[in-house]
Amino acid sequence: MCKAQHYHKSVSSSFVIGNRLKKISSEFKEILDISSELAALLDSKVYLVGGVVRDLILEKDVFDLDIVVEGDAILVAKEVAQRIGGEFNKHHNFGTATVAFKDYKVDFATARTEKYLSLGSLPKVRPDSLIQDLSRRDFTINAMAISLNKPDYGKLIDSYNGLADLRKRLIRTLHPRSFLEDPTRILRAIRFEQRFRFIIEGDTFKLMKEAINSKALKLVNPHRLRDEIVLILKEPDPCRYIKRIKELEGFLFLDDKIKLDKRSFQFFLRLQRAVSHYQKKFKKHRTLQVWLMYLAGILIKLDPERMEKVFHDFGFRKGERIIIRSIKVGVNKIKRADKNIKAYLLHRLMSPYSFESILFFYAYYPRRSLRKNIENFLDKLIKIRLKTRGRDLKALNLRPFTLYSKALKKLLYVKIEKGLKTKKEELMELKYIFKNLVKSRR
């Protein structure tokens, strides 16, 4: 890897953020204190590094911690996990470990340097100093550290002028080959640019465009690209991020047939409004995987074979594939709800789909009649449940058993259509339904 340019000595900044550290959660504060104590006992040094330092300076909320150890990170992490009762997982190849505690996650890593054997590949790593560890970071704003060691606890270590760039709202890479060695930094630059409303520094932007023009993202393991895309689509207002990717790179690294046009972005804006509406009106329903709906919007025009290839190559999970497939298939079927449709037919049409699919359809078709029907389903029909169960059919000595599922399904539609309220009313209808099913088999 090319050597990063040093702007300052490692502890030249006099910026001390001890007061910011006091504002983090008590659970995190306990982990930092234990890490500091253990480092002293093990003759090691520990530092808070990366994005968490950036976010502390920006006074953003902190949800995860990244700690670098000049020493044995796995040993420190194991001891921390034992003391706080957290879950411990180690990764020997990279000298890293994770401690999960309540809803928090803390990553511990041995200070290291990296060597890329080929462009876009994962690096070979070996232990090194904190300064060398910081030099392998993506951008200067993420290449700062805070000492957790007793003599200078809370002192900022800023070897690459990250604080100045943070104040200037600039995203700057640390060395000229950064985007070629790890092309996922192209997507990360866009993510930070849009999240913080920063500017990609001029030389950095030029280097990024050169990497884009050389199709550098095609060299990256698709699973790593998937992770970056998911992070982008999980950001608030992902439409801005998608638009910026289209301007700079496009989504050809997913599939060269993906073409986003004006209608695509009109849909993304409608989707953003639909999600906001759902979150306000339907709070009792489960939380949506919003990012998955945006991904479906990006992939929706691909033919099924190409879509399956994206699923396979990028390693999307089974449940994610099922939802996007159902959107692809259902987006035309759901048009049947755009009329004065009977309640039980609306239920039959909508019930096979996930909430993500339903909200996708709501955004995809802005017609008032269809949206009114979807809202009716989400507000009223989806709540309707039978009081009658299979054991009730057994108690009535109804035969054959093979008709139970069909009978209960028909009973649900009758309940919706007639507005049945009690179990007694359901059982009366059930007897009639079952009798007709038996007759139809003869």
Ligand code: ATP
Second form
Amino acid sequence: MCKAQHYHKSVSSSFVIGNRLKKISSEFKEILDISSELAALLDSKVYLVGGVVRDLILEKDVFDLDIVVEGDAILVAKEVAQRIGGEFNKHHNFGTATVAFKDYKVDFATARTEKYLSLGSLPKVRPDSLIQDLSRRDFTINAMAISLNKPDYGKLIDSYNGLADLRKRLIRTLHPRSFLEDPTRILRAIRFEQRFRFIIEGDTFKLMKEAINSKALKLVNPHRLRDEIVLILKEPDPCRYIKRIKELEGFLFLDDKIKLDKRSFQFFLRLQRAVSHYQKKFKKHRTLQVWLMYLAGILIKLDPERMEKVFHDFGFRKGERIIIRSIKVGVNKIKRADKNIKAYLLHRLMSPYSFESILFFYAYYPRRSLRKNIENFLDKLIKIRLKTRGRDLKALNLRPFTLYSKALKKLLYVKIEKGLKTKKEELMELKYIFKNLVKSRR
Ligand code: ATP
Ligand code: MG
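Please supply the coordinates for the form predicted in complex with the named molecule, as a counterpart to the form predicted on its own shown previously.
After this comes the whole thing, all chains and molecules, with the earlier chain placed first.
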């Protein structure tokens, strides 16, 4: 396995990278140039590092920049923010700050070294050189830097032969203890393997399997695992990634009872299709949290108590928990929509659920009748709104107030069934509904 070979790359690769820097947008270039100038004034050195270097070489669009500073990163970031009129945010993490500017987010970090005192736990951190900073990184393709300093601006710093691995399409760790020191790298390796359709290099693959067999993921702080899982589920087409995790590691690190079988993967494929269908068809609805639907698909068969334990241990947010819980409860209730059902009953059945839940149901039950009903709901029923408001009831002097919300609900159902168009029609129906409600209370 490669130990750090601290040589800088040849002229030809510097040239390749120099050209890449010429192709980037003017805003991006401005941030880099200002960082470079300020660092020189502050007697520091700055480098573009990690995934952004990889993506520049792969000619992908980049929006999130990572800059490492040999010196005080927070000071550099603050000055850069001031110069370009960006928003400055200091983090709790060791020597890190972010500058947000237009569509770009630039993370500044003080070059540092990490020492792992026990496996899987967070390392002890102290400032160090760029070369040391690169040596703590996950894979060779993510351990390259580009100098932003005057004398060698644009030069690639590639101590671990990342460029060669990038060309060979290989994921390779920097040293044999990598997966044990930080087992989240198991999930990261799968993420990059699947995203770029690269291959996990032979020795790296063996080390990864060893770490998996020693149940290394069980040792990791669950919040860090959650972050990696969310990143995976946020990739386009996460189905392939889920399959690969199941193949190599399984989801036992989330809960021992999670079992994904052939049918689960058929469901994930349907989900993928449903989401792309939905996104084309219903462009105006808000953006979906697609990743949550996949997570729900992974957790759906767990007992409610076990599911709550996963939420708690991995620190999922309140809103996320609510959606997944409602999917779990809803998959059974929604079966009632699998027949000729009156429109207002369909509305009553579906309206408590989020878009995420409803599309989940759509994918979960491929039956035609149910799908037609769901489409009818999303296409038409969901858009039906009352023109009448509470204040209209008040203006009509209707009493008691306590019946208002019930009356409006009923009015909505009548509107759906009878296809009422105008407010006048609504108000006529409303008076009748209200009278009956008062009568039935007596
Ligand atoms: P993406 O394109 O998904 O953002 P990325 O490579 O930029 O991928 P990030 O999670 O944004 O990944 O991290 C930025 C960089 O920080 C990585 O390229 C890598 O150099 C380093 N890094 C991140 N997580 C780890 C880790 N667990 N161990 C070692 N290095 C890491
Ligand atoms: Mg990144």
